[in-house]
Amino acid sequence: MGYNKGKLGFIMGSNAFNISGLDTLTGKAVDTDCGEAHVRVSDDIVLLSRHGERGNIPPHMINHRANILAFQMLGVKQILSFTSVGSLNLELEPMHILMPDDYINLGRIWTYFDVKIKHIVPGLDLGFREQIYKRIKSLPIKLKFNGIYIQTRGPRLETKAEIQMFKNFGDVVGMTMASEATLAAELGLSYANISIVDNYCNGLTERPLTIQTMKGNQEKNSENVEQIVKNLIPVEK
């Protein structure tokens, strides 16, 4: 499956509209059955900040099935999505870049499916996933193409016990990609992910994890965003 037909949609954090390329495109208001999501849309291109237009929806606050309905009315059939994640890998640094093939979720499940029985089997898209790779891999950037990733449900970060157990299941941690994945499924959509590791679990290394440490990281970071991006759009049609 080619990531070129039709709209591809972008999820980002609370940096998704200093990026260039996608700072000038179109506010838009979608008015979906599980809420209103905003995004912004040119003729090839969705995006979407999941903390909202103003970066301030905590991770469990944000409204997921209204995000991934509103790209399905809009048209998108792909979605590649950027998460902020910590290391679980002592080899898997800050600045490196993961595009991890699954996840587990041990945070809140999502679904579409409250009041009728439907089960689907959740995952990412591989293919899509592997066309963007191709396309990103030759960048001076540090990515490792396999990995799990481990949802948990924030806000608050994890306890060193938790990174100890979950360090033998996963690779990096975040509070978002899982959720996402399984209602893009749901609704039939391709899904992939890039997660950009901004620092190591707490108690993964002797070093203190501090907030400030994170934040400078993903301002670091955001160099090799905006990369990923320009290397991908515009979409050839």
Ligand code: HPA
Given for the second form:
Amino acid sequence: MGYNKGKLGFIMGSNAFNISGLDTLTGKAVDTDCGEAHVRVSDDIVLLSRHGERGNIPPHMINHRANILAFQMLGVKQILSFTSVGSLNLELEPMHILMPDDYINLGRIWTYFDVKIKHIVPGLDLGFREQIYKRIKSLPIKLKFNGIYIQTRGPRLETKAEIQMFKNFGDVVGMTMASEATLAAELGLSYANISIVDNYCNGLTERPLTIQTMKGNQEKNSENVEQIVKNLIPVEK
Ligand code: HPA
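Return the form predicted together with the named molecule of this protein as a structure block, the form predicted on its own having already been given.
Zooming out: every chain and molecule, the one shown earlier first.
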């Protein structure tokens, strides 16, 4: 794999807990300076479910610092994350996918630099993102290459007034990606993201947003996530 410098890291979100063919991965608890992180590893990949193996960690309670540090400790240099998002853009419909090229963080800004003064210039790894895009663009999935991810703190969704404001500045809203991307940049790791649209954001269309719609689409979207992951790694040996 041209893009693969060592093991590839995957961070899975609300769309995928059971990808078939990955049962051969070995579960591992990694004890980091920032707390424990749980991952599953093989010769080729390190995979972390940010909401926990049982999917019970809410977005604002995720220990992002332990998670990203664990990848570095395991020798991963490139992380591809999957996130469930709402769309601010009518052309980016539920079940479509965005590979964002930048982000805005309105939530908590996590850092490793609490006790020394160190600044970084944040951003996604656009070269790594392009390499991933080339590998998956022929899949039968509606994929948009450029766009802005706006992060809120969660766990609540956004008010209609917030969405009216956000839609002038971004394409999707989620609760986790910007935190991970910033921490990865602080550690010098490459980070790119696949944002899976589960719903139009609150008030963007006349149809009222329900949690049921969002959850239902999250489940349906798991198939797309599975297709992408299988296209990027050899799952059967
Ligand atoms: N807002 C924020 N996060 C989300 C949404 C949303 O509408 N849908 C899925 N994750």
